[in-house]
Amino acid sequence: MRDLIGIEDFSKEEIDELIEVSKDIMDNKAKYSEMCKGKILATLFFEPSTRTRLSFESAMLSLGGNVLGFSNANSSSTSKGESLADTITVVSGYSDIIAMRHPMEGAPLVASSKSKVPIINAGDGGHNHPTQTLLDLLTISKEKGHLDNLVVGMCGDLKYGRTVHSLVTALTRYENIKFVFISPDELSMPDYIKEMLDQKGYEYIETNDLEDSIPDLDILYMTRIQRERFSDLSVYERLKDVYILDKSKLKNAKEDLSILHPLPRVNEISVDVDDDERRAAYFRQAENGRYMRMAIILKLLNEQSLKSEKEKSGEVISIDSLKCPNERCITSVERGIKQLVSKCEDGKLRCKYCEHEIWNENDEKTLKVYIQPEKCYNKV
């Protein structure tokens, strides 16, 4: 079987194929109406969702399949203390494929290690959201006609915004993409994303100014400042309204600018922008999710596992004396998880689950806290 944990699990050629299949589904719905007859999708949403959960259910029903699951963790046995691993082991015996959203980063990787059926990551904390990325790419392809030679602006919560993390990674498969990261300093793009761009040679700038950035953009990807990601609500209150896109800010924008948003929005896009039908693509983007998720379900149910680019790209090792410092990582709450780390070319060790830096060979303080040299340094 094959899983979709991060966007790296699909090659560029596979992404392009998924986009073409999605477009074919849009044009030939009846052709696909019984392709999953007799199959069951389990939707395990440990975190609230409307669009993602309903579009997955709509996708499976449109393919002739059936759906079971829950939309609230309180209605599952995890509220009684059951581990994620045990939940997945049981549910994978009841279904043919699982779509899972979880608030802890790296949870889908744990699920994939225990499941007998394909796992689809429907969002893990502030880490990744690969199916959203695929429908974003479908939307850009439909709106612009191509996926290269674009200036892409991303605005809002870039620190915890899992959608932008996955989208940046995916767009590096295409030529001549330039990024403009627009955020307050407290919510800037994570270092591991910027390091990836540096290594691949992609140009990006960071700025706090939305209005001055708009004239250069082909794509503007707005994001919500997410209250649920803040441990200090006073910081959220200070930042929540820092960017509000309204009609007046678009006066110098390109006529064919495409405005995207993963939704739900609060007030970061004013309702007066909805009337700009050419530029306002976010509701078309949401509808595209149904068709892309149909294509993803078909692909995972009909293909055997291939070694992903992420698996090929770096050494993965298990070191018990290392511990991920990220409190949002699944390793901080799930019982019995081995600490897996990826050894990067620059000498850094990153948690395999959440990609948080665990150790840098130049960081002696981290060395003393996390490494017991006599037990594991030679293994690294």
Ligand code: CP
Contents of the next structure:
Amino acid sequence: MRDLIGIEDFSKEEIDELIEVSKDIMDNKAKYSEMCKGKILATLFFEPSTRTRLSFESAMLSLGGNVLGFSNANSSSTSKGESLADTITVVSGYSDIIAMRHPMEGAPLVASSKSKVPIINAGDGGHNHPTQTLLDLLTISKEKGHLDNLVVGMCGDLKYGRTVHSLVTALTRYENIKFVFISPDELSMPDYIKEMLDQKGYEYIETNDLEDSIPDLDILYMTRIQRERFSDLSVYERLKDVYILDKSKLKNAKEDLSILHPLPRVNEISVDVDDDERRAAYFRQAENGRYMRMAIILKLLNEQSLKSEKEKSGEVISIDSLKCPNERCITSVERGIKQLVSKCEDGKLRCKYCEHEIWNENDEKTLKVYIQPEKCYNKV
Ligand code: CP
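Alongside the form predicted alone that was just displayed, please also present the structure of the form predicted together with the ligand.
Time for the whole complex; same chain goes first.
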């Protein structure tokens, strides 16, 4: 199924190919200018965006295609109570490919189960942002010349930062990556990411101290403390200014450190860092998004036939007595979704949509009988 829901949907070889195609597009724009003539991209943004939506639209227009969509859930029939499943069923009849951003975690997986055309996850709540990750990898490849042998610092909101979750997962495809997770205790990297690193044997350290960490880093990936993810705004107020990268903090940094940020920034990178032409890579990173998204659109449209040929009604693991406990999960708001469960290598059971741990203390027998890992990845 050629959707892009999470970065794990693409193999390392496919990621490397996307990076090479993106670079070729940058060097040979005219060659690609009519490759999507007659095709329509729908951009369904239920959450605000500047870069992702506009770079997707720019990408499709640069490929000779057309775009339609909405940039605000309030201007769609969602505001009248329409379900995500119905919206996607309808829009997939108007378009050839859909890029969607949604505040609820796992929403793109629900969309993919209803859509006749490829679905691209353009960010789902605090969960994943795989196209950002692909452009981050392109940026690292361009800035450093390689994707192996790197010390990668990630700083800020690592709990709700969907970009860092996808990027850590992607970097475990590469050799000898060491991670430094810099965050307040309240916003530390989720357990499921750290467990994945433990299982794959990747080194990471957790710290609260940005300045002390900087000298070791090849990449510093800054993130915004996201006001919209806090249910208690007093916690946001306490944490919002905890990391501010300015010129003075870079005095012991490597000469060839690359500073990345998915943007938008608020104040976590001071504007005086922008003058550090070599190390400040975040605006180049944003521009790379256009070319990587052109490569993604081309790949998914070219492989669309696979989806239409594929049986979409695979076996479903659905256990009525189980419910995902994550209030940010799409299963908490969308009607009629079957609860799918994945069994991870460590034996934990996780919601297939948002990856939160899921359990039923009173029904262990049922779980043991019905959860079969190889079947958990089938879609409704
Ligand atoms: N990096 C990113 O996703 O930016 P937008 O929210 O502006 O799309």
